[in-house]
Structures are given as C-alpha cells and as structure tokens.
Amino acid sequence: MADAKRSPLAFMTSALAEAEVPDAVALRELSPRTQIDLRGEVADPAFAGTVESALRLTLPRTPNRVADAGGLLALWLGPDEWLLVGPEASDLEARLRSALSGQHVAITDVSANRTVLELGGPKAREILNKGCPLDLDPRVFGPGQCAQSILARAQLLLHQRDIEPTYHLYVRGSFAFYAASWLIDAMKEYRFAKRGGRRER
C-alpha cells in the first residue's frame, strides 16, 4: 500500500482549529485514510458478487451516491468506478486483489493522492457555495450523495456526510495547502458577524 501517513496540511492543525466558529463552522483536517480506485463492470454478476462477499459492501450504482458499510465507504465516481475508502493501513487492496484474481479489473491504491477535509456546521453549506458550483441545495444534494467538482480552482469529491450539514472533501495533496487557506477565509465573516461587526486585528 502506498503510504498515506505523510499529511500535507500537518502543520496547519492550530490554524484549521483556530477558524472554528462555534454553533457555525468548523474545519480540520482527518486522518489519512486507505483510498483504493477500483474499474470493474458492476453489470458483470461476478464482479459486482465477489466485491460483495469480499468487503460485505454493494457498490453502488446509482450515481453520485456513496454505500457505507461499518465505515467502509464507496463513492460512485463514474458507471464502471468507485472510490473505496477504509482505515488507514486497512488490508483492502489485498483483499480485493485475491478476490477479483483473473478478472477484468483495476485496483489502484491512491491513498497518497488526496488528503480529507472534513467541513460541519450550519453555515458549511453557505462557504461552500462561495466556490463550489455544485448545486448543494438540500433538496438536491444530501446525506450519503457525491460529487466531483472544484473548490474556488482546486479539484474536488465532495461527500455529504449528514444532514447538519457535515462534508467531506478530498482534495489532491497539491492543492490542499491552497484550499484549507482559501476555506480558512471563507469562514471570517462569520466570527466576525459573531463579534458583533467588531473586525479581528
């Protein structure tokens, strides 16, 4: 497995931390996370079964939607591609590679390719907006559902991960310093509308 442990916003944690807005916002960054890009035909019973029985998850099939199975996630990333997600250091690229052995598959381990921002509170649906051109109006976009897009210039995935709304965005590691910064600053007016309009020095 690729190594996942070098985060590359380790040195931003005071900073992501220190622009919470309590009962509005918060940012940080998670920990690294297993992230497996698997193509397969989900039409073929043998592949979509076997996946199945391997991880005791069904891939999804809709699009845009995200399976959960005990923390084990899958995100729909095009008609024959998901993203698999697990804990670090987890043995998932193995075991799908001895379940799917001689089939027509691709198992690629990303884990180093993205690092996870997780985005909550009752005003992370307005910054988002300030970048994002997804349309994340609740009534179209929700719990359990995905998207890949971008953020302000960076790539994004986005995954709505409850209704409060808390999201999880997986940005390249490349951009990562730039949107952690660039979400950092969409979150100002907020603790400054919560200081009573007295601007931060």
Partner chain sequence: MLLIECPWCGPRDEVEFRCGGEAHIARPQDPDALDDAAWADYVFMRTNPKGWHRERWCHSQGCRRWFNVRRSTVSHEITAVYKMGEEPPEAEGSAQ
The other form holds:
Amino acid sequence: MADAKRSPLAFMTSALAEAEVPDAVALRELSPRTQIDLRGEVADPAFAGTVESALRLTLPRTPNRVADAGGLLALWLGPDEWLLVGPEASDLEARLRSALSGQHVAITDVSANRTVLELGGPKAREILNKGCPLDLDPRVFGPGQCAQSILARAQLLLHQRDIEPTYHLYVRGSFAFYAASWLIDAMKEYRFAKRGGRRER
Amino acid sequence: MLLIECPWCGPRDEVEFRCGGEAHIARPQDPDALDDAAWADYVFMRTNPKGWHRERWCHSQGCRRWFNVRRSTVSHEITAVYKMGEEPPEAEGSAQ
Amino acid sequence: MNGAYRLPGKGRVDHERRLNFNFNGRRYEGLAGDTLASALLANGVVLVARSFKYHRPRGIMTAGAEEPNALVQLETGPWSEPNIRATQIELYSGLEARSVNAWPSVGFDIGALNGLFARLFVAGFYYKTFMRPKLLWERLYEPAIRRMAGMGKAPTTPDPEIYDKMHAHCDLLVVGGGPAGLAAALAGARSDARVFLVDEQNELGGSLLSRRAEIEGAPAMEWVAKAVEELEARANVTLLTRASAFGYYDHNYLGVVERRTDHIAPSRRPLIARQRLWHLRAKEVVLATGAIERPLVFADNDRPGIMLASAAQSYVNRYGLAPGKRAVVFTNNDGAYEAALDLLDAGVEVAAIVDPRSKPEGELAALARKRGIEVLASAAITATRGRKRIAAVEVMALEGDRVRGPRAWIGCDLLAMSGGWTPTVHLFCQAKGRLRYDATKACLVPDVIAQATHVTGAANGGFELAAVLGEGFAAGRAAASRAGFESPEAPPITATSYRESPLHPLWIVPSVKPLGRGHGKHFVDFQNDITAADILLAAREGYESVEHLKRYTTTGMGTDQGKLSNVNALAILSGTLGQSIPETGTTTFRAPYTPVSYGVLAGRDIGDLSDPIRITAIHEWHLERGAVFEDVGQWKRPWYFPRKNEDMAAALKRECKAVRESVGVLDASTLGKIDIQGPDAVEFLNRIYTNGWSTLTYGQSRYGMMCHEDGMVFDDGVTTRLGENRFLMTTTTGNAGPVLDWLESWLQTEWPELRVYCTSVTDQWVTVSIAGPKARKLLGELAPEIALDGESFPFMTFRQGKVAGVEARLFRVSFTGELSFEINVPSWHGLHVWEAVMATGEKHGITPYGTETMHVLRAEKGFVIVGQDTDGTVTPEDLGMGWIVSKKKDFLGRRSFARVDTARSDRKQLVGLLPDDPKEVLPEGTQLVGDANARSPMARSLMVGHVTSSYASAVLERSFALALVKGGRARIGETLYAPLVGKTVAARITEPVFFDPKNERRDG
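Right, the form predicted on its own is done, so what does the form predicted together with the partner chain look like?
Complete assembly follows, chain above in first position.
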C-alpha cells in the first residue's frame, strides 16, 4: 500500500473515539483532504477573478471568514492568504497553477501540513475556551467564521461548521499528538460529571 | 495581558502577538555611507521612553501581519494601531 | 461539647444537617452552611492560633477574607494545604484541620516564652539581632526562626487534584455580589449585555447575609433571592460564586479563581477540576467589592474573643451562633451599634458600648440606650485581661488623646470592636486607579479611574443601604451603556436607614503608660505581630516612607496582605510624622487579593501537557525500536537507538561506524522548511543570506548562512531552487519559526516592493536522510526510475521521482561527509518510506541513527551547528567561513563586519582540539586557559576560549572537540589546558576538520 496515507493521529483513533461523552462532546480526526495555501493580491482583478472563475468560489475579503462552494472551502488566513480545502483526490493545485500561470502568486500544497480534528457537541465551545483565548460566544463567532489563534500552547486554525457547535481544528501534524492529548484531557470532566463519578480511595 | 487590535483580525489577546520593538527605524539605504557610530545607532540603539511609544507588533499566531502600535509604556493604553507604511495619527492621547 | 453557643433556628445554617469535623485532634459537630470558623465558635473554641512572633494566643477575629489569625493546615497527606483562613473554609463532613504556628499545641506553647523577651522583637528585629556573625545566622538563627515562625507546612506528596483554566469575554463584569453588585448586575442583565457576576462567597448577598436589614419593607435576603432568580433566568448572565477575583490587569483583564469542589470532602469530590482559573476580559468592570471593618488599636487588642463588630454580627445573623455570652462593644462609629443590638436580640448580654465620641447620638445609639444598653461616651478601653479568652476590659475616660480618671474593669467574654470601614479598593488600585482620603469617613476612597472601571457601594465609600442600591443600579446602567447596551431605568428602592452621628477617628487608643512602655501591646498587624510602638520606632529610625516602613516592620506582608492593618499603620505613621494621610500615601496594591494556589496557576500545563511534545510521522517506529529521545526545542528526537545491553557509548560507536562503512538512516523531519515563491525570490535570498544566489539554477541546492544586522550568525541551511520563481529553504530545527518571522518582517516592513511569498511547509514533509557508502545502492533499489549516479544526480542538486512508490523530492546534500540523500515525502507517507528504507536496507546493514551520531559525524567534518558552536556572538569569519560572505552585494549584517569590534583579529575563532589523552572527552562548555597551572577561581583574562562540541570518534578512534578560542586560527599547534574538577586536561589546537578534509567521500 505504497500510497496509503497515514494521518498524524492514526495511532490515536480509538483514544479519540473513547473520549466521546454522549450528548456533550465528540472528537475525531477527519480523513485527509487537499489543502492548498494560496497567496495573491486580492485587489488585483486578474488574480481574484481568475481564482473565482477557475474554482467557482469567491475568496473571502473579510478577515476570518470562510467561503464554502459546494464542499470547496476558502479560509481567510491573511489579507493575501487563503487556505483552500477540498476533497482528498483533487486537482486543485494543478487547476490553480494553470489558471494563474504568469501571475505573481504562491500556490503551495500543504495537504499534509495540518490535520483536521472535528470537535462537536454542546460542550465543545467550553472545552476550546479552556485553552483558546478567542471569544467564541455565538454573538461574536459563528458558523462560517475561522480564526487563527492558539489552543493551549499549540497553533490553531479554527473553523466553526455549525451551531451545535461543531468545530474543525486545523493543527500542524507535529502538534497533533499534543493537541489531541490536551483535548482528551479537557473532555474528561464531562464524562465524570455525567456519571456522577467519584474519586476512588 | 494587553488587548491588541490587529488591523485585520480585530482585538486579540497579547499572547497571540510578538513585539518587534521600536517602530519607524528605517534600514539605511547605503550602509557603507555610515560610520561605525551611525551604523551602531541603527543596529543597537533604541529609545526607551516613559510614556508614548511607537512599536512594531506582529500577529504571529494569527494573520502573521506586522503593524504599528502607539502605546503608553506607563499606562499600557493603546491609542492607535496602523498598518505598515501608514503614518501614525497625530494626537498622542491623554493618559501617560 | 457540641454547639453550646449555637442559637437554635437562627442564621442561614441548616440546623438539621450536622457535620462532624476534627480540629487539632478533637472531634466537633457543626452544621451545613458553617465555615470552619463559625463551627469552632459554635463549639466555644475561641483560641485557634498562636501569633507569629510572640506566640500570643489568638482567636478568630473576622468572618471573611481579611482574617489574620485563624490560619489552619487543612486536611492531611496529599490534600494538605497550609495557611488557609478558617473563615473561608466551608465546613464538610469529615473535615480535618490543625492550627498552624503553634507547636506543640495552641494551649501549651513553648514559643510563648518569646513574649518574655519581647524587646528583642521590635521593628527590624531580624536585621538588628541576627546580623553577626554570619555563620551563626546560617547555622543557628535562621533555622530556629523558621521553625518557630513556622506557618503551615507545604505538602510533600503530589497534589492529586485537577486544576484548569477558562477564557471568557463579557461586556460587563461585576465583582462582588452584595447589594451594590447585585443591583449593578441586574441593570446590566436587563440591557442584554453579556454579564459576569463574580463573588467569593458560597451564596450571593454580601453584607446582607450578615445583617437584619430590610429592602422594600421585607427582609433584605428576600430581595436578594429575587435578584438571584432573575439573574439565573437570563441567558446573558453568568454567575460565579465561590470565585475570587484576585487580580485586575491591563485592558480590563481579570484573574478569578473559582473553587468548584473545595466545599466537598476530598473523598467525595467529583472528578472535575477542583479549582478553575478564569481569564476574564471585560469591556466594562463594576467593582462592588465592599469594605472591611478596621480594628481599633488599643492595649492588648489581640486576645481571643476580641473580634470585629461586623464579624460578631455575621456570626449571629448568618451562622446562627453567639460568639460569646457577655459582650462589650468598642466603637468609634454608629455601625457597631447595630451589631450590639443584634447580639442583644440573640440573647447575648451586652455589658456596655464604649464609645470615644462625646455625643454618640445617632438613631442606633438611641435605640441601644432604649434597649437598656449602657453607652459609655468619651470613653476608651485601655487594657484587657484573659489568657486564653478575654475576661475583662479596662475602661477609662478619654480626653483628647489622653485617658484619665478611675479605671473600671468590665467582665466579658466577647469584645466587638469597630474603628470604621476601609473600602476594599485592592482591585481598583491594581488597575492603577488612584485614591483620595475622605476625612469624614476616615478612609481612602477611589478617586481617579484608570481603566474602563466603575466603583460602587461600600467599595466607593457608600455605606448607606438605600443609596448603595441606587448607585449600584446606576453603575450597572452606565457600564452597560458604555459597552453599547441600553438598560431601563430602575425605580428607587427603599431600605433600612439610620441617621448617624459622624465617626471619630482614633488611630491609637491611649493607655495610662506611653506606647511601648509597660506590658500592653497595641497591635496593628495581627498576623505579623506589629505594634503601634514598632511603627513609631521605625519612624524614629528614619523609615518615613510608607514603602520603607512596610518592609522594615513587615506590616502588611503576611498572607492577609494587611487587609486589617494597612490603613491603621499609615494613619499612625502620618500621626507621628505630623503629616496628613494623603501625604503619607499607601503602599502599592498588587495581585493577588487573596492567596492563590500554584496548582490553579499551572492548570493543566503540567506533566506531558506542560509544553507541546512535537513528534514526527515516524515517531511510533522510533518508540517501538526503543530509541532514547532527546528534547530539541519542543521536538522529541531519537538521540540514539541502543540495542540490547548496549550503553550509549557502544550504541554511538556502532551507529557512527555504520554510516562511515555501510549506510545509516536519520529522521531529519524536524528541519524547518519554508516555501519561497515569487519573481523577486532571488533578490530576496541575496539580501537575507550572506552568500550569493543569482547563479543558482533550477534543480540546484546551496548552503546558506544568515546573520542578524549585528553581523552575528543567526541560522544556516540548504536552499534549493525548485523552479524559476520557487525555492525551498531549510532552517535549523530550533529556528524554523524565528526564521519565518525574520523573513516576513523584512518583506512586510522594509521591502514591500519585493514580490515574494513565504509559506511554512515544515510539517508537510517528512525527511528521511540516508547516508553512507551504500546509500546509492540502497536508494537505487527503492527508486529504480531515478538515475542516481554521480553524473546524473550530482552533489547539491535536487530530483523528483518515486521512492518506494511514493512521489518524493530527493536532495543530494551531506551533513555527515558521506554520500547522502535526503528523501522528502508528504508526511503521511513518511512512515511507509522509512519502513521501506529499513526493509530494503537490511541486507546493506542499514542502521537507524539518532541526533548524537549525527552530531559526532558532522563534527568530525568540522560542520558547525548554529546554536551549539555559535551563541549569537559569532560571525561567519569567526567560524572560518569567510568564503560564504559575498563581496559583491549588500545583505543583512554585512556592514557590521567592518565594525571595529567585529573586525578584531583576536576574536574567538572556531578551531579543533585534540586532547593529549585520546580517551579524555572534554565536557562541552569547558573553559580553556593557556596556563597549565591555572586553578579556579581564575581571572577572566586567563580564559582564552571554550569547548563548543566534544565527542569520542569511532573513525578517529579518539576523542576530539570543536572550540572557540581567541585568535585561535593563528594558534594552531599550541596546547591549551582545560582545568576540570580534580585534574587539568591538555589539548592541542588543530584545524576544525578531522576527517576526509578533501571531501572525497561525499560522492560515494
């Protein structure tokens, strides 16, 4: 299986599943997807227009917004930087390269750079805020928004998917073990709260 | 923990940022034209005012953009945040 | 003896729920709703501690966070905690506590002998008494003082509890859940602002919990209950009880410790974080932190049974107990009359109210007289009696600042005192707010606000209930409005109110003998045993600044941080200096308001979570093979791979030999990788690196070095041209982040005209580095489609193709001096390719090696490691790498090479070292000298350099080292000496390249 992809948390799949607290929170690592870091001058119609017609997706100009065009996402990372996220076997990079050839842009395959953790459930927001200083209150941060920040001591790219809330946490591969361990630890209390668990002496 | 208004991402905790020291220190166009003292002044010497200070900050855990901040080193009040290449607003603000 | 002082049916305790507890080895019974302090008082236990210096008997003096005396060691074993205030410990069944600072027991205390030597313990006594000789201080005085002073004991076993953190944001943060805070929170809540209400008590109500006041014609607690119900029902409100706001930092950032399970017996606590540190960021903060009553400073004002009047009132009304059977009240204001009446109504005999004022004629005074309490005006308490509990007070007439007339002794077992109120302005001042002195109320009140702060209620000097409620609402509305929310106006609220006569400040209550004479002690700081005489003495000795006074006498430096003592101390200092209180000023208020445990500050950042553990995609394999790991920054890297029964030296020898003789494999994934794209990329690299990049063509790699503007080496690595406008830069493992920041800072601030984008791809790629004479053969089997011969794939070039079936980037670079290929594949294929290399390499003797072998091999070749052989003071020239410094272009740091200091010829330069004894491996960091007889400590001028890298070499069959030596290159052949413990090692200076100086091996 030469091209079988092994994700950074493949060895933790069961630990992630076991951390679930029904009706409170669940955590899993998503299967690999295509991720392209795209840089370019959005004020230049040649760039923005070309990307938009090639991908049928409008790059978000508003900071920390996500554009979603039928499963193809563009996450705002900076005033000239987006993370494009598509299905695993995607020719995204090639399409962009041919469409934008000759322009000053940067197209970088970062599919294996970050892995995506899905944290969802009524307690997901509280769990994140144990280690993330962002204001995640629904008044401030909701579906379709993303933000780069920190989770405990690791870099985090956060994308809220829905109002449950479900979050996608983009974490660098080398930090994934730490981030997952941290999340599992932060989820523990809800399991005990549910069982009314007591410490054994 | 300061609350710093990134010109792009809005207010975020200081922990997401990196301070790059005094702002508006331009690299000399022709370093060879400078004597040792003038070059050392550019490389090593920075003002350390008690009061209003213009600093470079980078939203290093966020959008990775560098920008300028006008902050009081006494009260930590921030009265202006402006992008690279922009001129600082005139008034220094009230607090010291 | 169970609950002899309990008032059946009274208070907010649950008289049906009895709880057993243990104090100083004796069993007692308390009630649900008690604190440890109230449960002890209900059992008549008054003597709970010995004082810090004189070991005088001390009792419970307060009912709150300001308690100076009743400190206990709570629980035992791993749950044990020192110096916890009994007034803030919620009672639970099975609680165990002991007095601190009382050995062998509170009742019989050897340390009380200190009282006989009291003159030794005057202000600054540590400095005066134990100065000389130094040896006696270290061997005798300090250990003895520490044992005597004691305080509690830190537990010696790990804390089994969990602590965590929570970040939260709100529009309105109200600190304090008393009448003002509740009113402010209601106003905020009705505006739809996001409101946090934080209170340190287990239930909301603040002072109303302890008073019999009425609001809107009904008991005040009914109003509280309605307010709490409304707040709880609102989704925009978060109520945090048992939560202490301990620090007010910049930009409205507050630290709050929430005690989530402290009120439950350790054995019954749910498995959730015991305490939670809230990081709260608020748009607006309303401080409704209340006020703390002040003690009066009279002779022997510290006996057990003497407490604040408000505390006595709290014990009666809130905790349903009589803190004594016969009380005397000593007060300079009307407030304590309410306490006297409450005591009376609870069945406590009130023998007298002693009031220094000539005409206490407020409504409460009239009421007291009407109820038959004797009010002694123009009078003061001048002495007290009673060893383990107060037995009587001496009352004399007061005229100005003197006492006169007959001495009357009044018997009592409770003395309730009040010297007025001090607004709790700690948080306000931490936020850099400034105070002013209110002479009428004799207290410091908030004046100039420094942040988005509102202060209301008693914290703002408002002590009248109806007004406080109104101000609280107004503060809440104003804060909400400033945060952008509109709150409806609330109708005025009526509440219990009394016409009062003004307070009369009396900072020192005189006795017959002058202060400091005779046996009576006028305590100011109870926890640190500081008397008024100590303060006067310190002032006479010249400690006139309040900050000096504090440190010289230690006033306010106990765990209570002077909540009771600070204002009295500075008023007494002002009096003796003949200046006003504002002229004297206050000491600086610093966080925390009340002690915070280290555990909650650490939160979950402990053990494996204390810092991110970064691992590569091959980590599992390393683990399975029993690699010994080394921490490199946050990365866990295999240090070496020991086989069974192999020590480190043997493993290294085997690994090194394998690379030199057959083939080894290294996980080099941790190297930083930056994808650089854009038409100006070459120009950019030319400015960043010291060497030139214009001639690098597609498919070629080049080693580069970058310096900061000071000309000192910052980082190095190989950069490869992947395409016309595209480069892949590698950085050292530790500098991946800093280098990217460095590049971005120049692109964004100085050179925005350069069309270049930088993207970190460190985690995208796994790097499998194979090195050794058989590397080409091995790779050939894994990558049959790629021509690997030296001509088709020369040194310092790059190819793309399939390796083990995976699309890969191949780089021919070498850090070992051997023929070497770095295979880069997307990280999710890393383990597969590594395993393929191991399987295919088996017949070639493939040997996985770690960072130590890599270090040895590169040092044999004289390759430096930035950060190991450099330390921020080393130029490329110092490293003997002048060849990498271009003369044809400007680049960062270039101008600095011409600075006088950088161009010196006697700078430390990189050289090799060969110890005379080939078995002697010099410790890295060893200082080198020219004099064989030099012994440490030695003059700095003797030291001529230091060892930066040092190893035993398998291929050289001897030890060797790299060193930075002053003018080292001109000294090759000389011998230097390394003075070590017990011996001096001689070593000869050599060229820094020890192996294959002509690079004949790198092409295989």
